[in-house]
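The chain below stands alone, shown as structure tokens; this is the form predicted on its own.
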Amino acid sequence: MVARDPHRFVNELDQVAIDRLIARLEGRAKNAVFTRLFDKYAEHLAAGESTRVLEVGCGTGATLRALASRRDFSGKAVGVDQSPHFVAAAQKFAGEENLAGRVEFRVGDAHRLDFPDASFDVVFAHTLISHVTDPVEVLREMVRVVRPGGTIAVFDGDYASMTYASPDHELGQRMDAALVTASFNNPRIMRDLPRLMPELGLKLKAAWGDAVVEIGSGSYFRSFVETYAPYIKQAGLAPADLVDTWLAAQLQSMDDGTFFASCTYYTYLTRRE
């Protein structure tokens, strides 16, 4: 079997993984491990009455609609993503903050997107690229969607970084290994990016990482691996009662507090040239 990034292939899953997949992303965006990670460059995003944003790959819209509640944002929101139901999601809790007339979203492929050339003053990326079949080619139509000195942001993980303690460290390197395989088709594209960046004609303005840690408890790393643990088991990566072993043992160190996991997350502001 090979692993197949749930993300990239979501309209592929069944309404159970689906459902998952979306409770994830809305927890995720409520943690607060995570959260403030987005807040260090939303200002970025926000700035002028007219603002004119586009998320690519906006999931359920939690980060579109986060930054459309910021009090500096008055600008325009839209929001793509290629899963229907992920949009449909979207529209239904941006209609329960009275968001609707705000945020706009609509399916779309993140490869093709379907805007003129020069419609936004910002786009950004907030946990895609690592999972698009073509990065370049996204990156690609980033630029050509927004505006010439306008703003592209990506915040993504280096997920190769990703690691789980296990006092069995041959098994806690073959179960990071497969758990990162299992759900991110590009692991290390944050890596390549200030060397692609300036050949797409982006200019880097800024750019800075930030481990996300926990240890002790676990309450992002709980979501994230409860969630994507079982695509190990369908990739065939590892054994299934070892996966299911590993697991436990990973609920159980959060319950009594010996836990640990980290990753470093990167976001790089640039500017159309």
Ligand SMILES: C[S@@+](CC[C@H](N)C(=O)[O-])C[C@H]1O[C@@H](n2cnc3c(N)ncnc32)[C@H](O)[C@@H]1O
Contents of the next structure:
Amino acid sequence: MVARDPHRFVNELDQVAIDRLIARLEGRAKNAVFTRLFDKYAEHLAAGESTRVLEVGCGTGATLRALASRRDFSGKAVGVDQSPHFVAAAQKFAGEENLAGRVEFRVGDAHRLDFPDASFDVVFAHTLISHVTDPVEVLREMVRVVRPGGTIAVFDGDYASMTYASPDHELGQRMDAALVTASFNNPRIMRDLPRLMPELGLKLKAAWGDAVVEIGSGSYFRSFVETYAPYIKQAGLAPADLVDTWLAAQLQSMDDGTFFASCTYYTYLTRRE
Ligand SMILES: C[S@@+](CC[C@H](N)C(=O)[O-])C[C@H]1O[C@@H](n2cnc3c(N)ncnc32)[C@H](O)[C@@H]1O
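Moving from the form predicted on its own to the form predicted together with the ligand:
And the full complex, kicking off with our chain again.
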């Protein structure tokens, strides 16, 4: 067996797994860690009257709906995702939130966007690029569909930095590597962006990193590990009983106040030359 990033291969998952990912994406968007990170760059996406915004890899639309709900957003937002199930969920949630006139969701592949050149003022990818088959191809498409002078924003985790503490350091290292390999196709891609961006015709306007750290208790990292640890077993990256014991110890440490986990996230704001 080999690792199959569940978001990359979402169209091969069964309904139970898809429903779990929908719940994870919606739950994550309500977590204070997540909203803090998005709010730090959302104003750069919302700027300007009638801005045309595209989110590539929008999932259930949680991030795009957060953008469209902002007071400073007066544009039109379009989301594209490869999963028809996620797109249907996104349409349903947008209707429930009375956002249907301001957001639109479509099924599509980030490697071959179905939009003419220069269709948007702003194109962004929020925790997409770590999952795709070919990140450079996706970035190239994002550049193609944004107008010259427009904004491209890329936000994602540097998942190679993700770590859950374990009293057995060797086991901890092994499980960190297994969890990251099972969950992300490109865990180091955010380190490559400063090198790739000039080659793609993008000028860096601003970039920053945020350490997401939970010490004592865990909510953000709880949801993450509960959702993705089963994929370690599926990929055969560690024996099932070892994964179960390690996961139980993580959850126990959250309950008894001794938990530690961290990961660095990066935001890049760029301008198409
Ligand atoms: C972690 S989710 C992020 C969803 C959303 N951006 C958010 O912030 O809630 C990653 C998303 O990327 C989508 N995805 C992965 N590869 C894709 C591709 N080649 N084309 C379009 N969407 C893709 C998955 O279907 C999934 O919805």
